[in-house]
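Only one chain is shown below, in structure tokens, and it's the form predicted alone.
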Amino acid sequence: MSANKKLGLRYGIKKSDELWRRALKVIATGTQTFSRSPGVFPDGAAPKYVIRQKGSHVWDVDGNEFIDMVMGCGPTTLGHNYEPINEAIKKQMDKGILFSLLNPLEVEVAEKLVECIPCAEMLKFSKNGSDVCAAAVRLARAVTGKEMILCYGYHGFQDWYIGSTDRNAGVPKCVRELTKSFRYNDISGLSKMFEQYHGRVAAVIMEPVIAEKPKDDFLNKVKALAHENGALLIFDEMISGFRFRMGGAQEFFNVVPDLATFGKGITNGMPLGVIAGKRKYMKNFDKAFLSSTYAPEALTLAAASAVIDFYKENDVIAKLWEKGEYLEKGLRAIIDRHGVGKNVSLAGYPVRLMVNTHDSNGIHNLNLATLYQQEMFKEGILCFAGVLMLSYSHSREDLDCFIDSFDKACVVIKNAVESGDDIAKFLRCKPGSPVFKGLRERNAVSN
């Protein structure tokens, strides 16, 4: 039973499972987002449908309550149903949602983002991260006249990127061959790729930080290497933006890219993708086409404007770091106390902390990851098997409850490992299935 008696699977998941059976009949793959689906969460030990949420807590369709450490897959940095942002949306709704001409909010939000994103001299909006990452790649190709893209991390569902993953069905071979991935902190390997594709690389696009911390000035070396070879550097700041700093990892590490993409965190859950960059590159969008009917949708821009103001007025970034540091300290103490460091470890930074479950050789163990989630859900914690998404709304009580639940999960993991039995015997659910197997094993994706 959870330390907080209100939390956890008190009422079962009968309604969740019934909805899932219905979904499989009418929705392709059963879900709109793989990262929200059974497999990523322990099927049989976790709810599948959430019906209500407030602050840092959610309630599923069966009435179970959980502390949410997923926060809408990352965008909800202030908290669910956060009143100041809701009010801004409601006020805008009375004025209009989608206008027939330009909307002053486009200028207002653009000016505010230019102020807080180091690389931003100009920007454009779209509705999701996939679109603006694809636009950044298209722009880099237009500017350089080259075609090859070198990437690190996750950059959405468009052909140029997804063709480089193990989910590349339907992507033409000629497209798949134009994007190659590199390893983080391996500047030598990246240099060899530039040699291999000499004169052909348009851009390096990367998440500036995921699990590993940059070593030996890695990010600056990537920037120098790209520029030496006539390529642009693009930072995908979907998760690092409005977490490490308002201006993202580029502000935190003081490495300014040529272009950057943002989205999660700017609107507290409303759909927005942003591509920002230097004027000399961004002005080429008169040739590299990016246009969307819904890009200037006003409810989202009203939310963005309110979020930016709230961040500045309430020092949100400092609070996120403070909460993350408290959590990290508590989790590290538990790992040490139980001596489970060979199988459970932390990675990343306090504002993007990752829990890794692995064999003693450090290789990701899917059954251990599932066991970890299974035990956390039992205690009332909704979480990925990887990244923890903190929000401004997470209270000290929430964090203490997470730490207590993690303590209990580590005891179960220790017992399972020391038993010598197959870890699967300790599961009361189906083993997990990460969205991208290869990326998860390399810590090149957050979950």
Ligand SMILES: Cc1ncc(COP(=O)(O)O)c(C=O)c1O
Given for the second form:
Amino acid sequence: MSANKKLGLRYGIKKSDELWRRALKVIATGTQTFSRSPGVFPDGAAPKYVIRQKGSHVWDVDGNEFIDMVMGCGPTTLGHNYEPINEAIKKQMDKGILFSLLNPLEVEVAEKLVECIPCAEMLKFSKNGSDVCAAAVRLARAVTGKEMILCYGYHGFQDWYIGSTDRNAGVPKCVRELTKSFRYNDISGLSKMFEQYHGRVAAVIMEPVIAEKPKDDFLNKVKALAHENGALLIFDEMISGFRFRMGGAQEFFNVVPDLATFGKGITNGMPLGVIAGKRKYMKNFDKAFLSSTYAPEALTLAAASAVIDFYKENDVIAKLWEKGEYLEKGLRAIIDRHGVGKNVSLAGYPVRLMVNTHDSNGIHNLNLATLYQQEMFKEGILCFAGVLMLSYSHSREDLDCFIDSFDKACVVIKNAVESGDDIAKFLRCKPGSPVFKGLRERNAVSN
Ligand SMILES: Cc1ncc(COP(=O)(O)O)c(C=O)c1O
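Given the form predicted alone, corresponding form predicted together with the ligand:
Starting with the chain above, the whole complex follows.
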């Protein structure tokens, strides 16, 4: 039972499990988002369905309350159900949702984003990250006349990217062969790929930072290498945008790409994808096609406008860093105190902190990851075994509760490892199942 008596699995997960049984009959794969599904969260030791959220807390269908460290898979940077943003959405609802002609909010939000994203001289909207990443790749191919793409990180479900993962069913072989992934901080590896695909690379697309911090000026070197080879550099700032800085990791590291994709974070949960970049490239959207009925949907744009204003007026970025630094300091002290560093470690920057669970050789261990989550859920923390999604709404009390829960989880992990028994024996749930095989091991995915 959690130290905070309100939190944790107090009422069981019966209703969650019943809904899941029904879902499996009528929803293919049971879920709309793999990152929200049982397997990513410990099946049997975590709720599956949430019905109410406020600030940094969520309530599941069985009535259990948790501190949320997932925040809608990242987008909810201010907090759930956040009043000033809700107000903006409600006000817009009275004026209209989807207009028959262009709507002024498109211009207003575009101007505000161009002002805060370094590479953005122009932009276009869409409804999600997958689509704008696909649009960026299409644009780079249109601009360069080349076809190969080199990537690092996760970039959504479209053929060009998903064909390069183990979930590539249905993607034609000829498409799969056009995307290759590279390792972070391995500039000579990337350089060799440029040699191997000489004259054929249209773009390097990458999350500018996930778990590893850039070493030895890596990002500038990637940019130089791409440009020497006539390729564009695209930063996928879906998670880093509106977290590292409003203008993303490109602003934080001062490395400006040719194109960038944004989304999560700009709207506090409403569905938006943004492709932004230099005018000389963006104007090629007159031939590289990107158009969608719902792209200018006005509730989302009203939310975006309100979020941007709120960030500026309340110095949200500084607060996210402060909270992240406090959390990181607390967690590091616990890892040291229990001497569990061989099995539990932190990576990344405070605003995108990752909890890694691994064997003593540093190899990701799925059972340890599941054990960690099992114990955190017991204490009332909804979290990935990976990235911690902080929001402006997380209070000092929330962070202290997380740190306290982490402390207890580390004790369980330490005892389990020291027992010498199979870690699976300590699980009261099914072992976890990652969305992709191999990506976590290469630090190329967040959960
Ligand atoms: C870095 C990154 N790029 C692209 C995407 C795909 O975005 P969406 O799920 O909105 O299509 C995600 C989603 O998690 C992401 O984290």
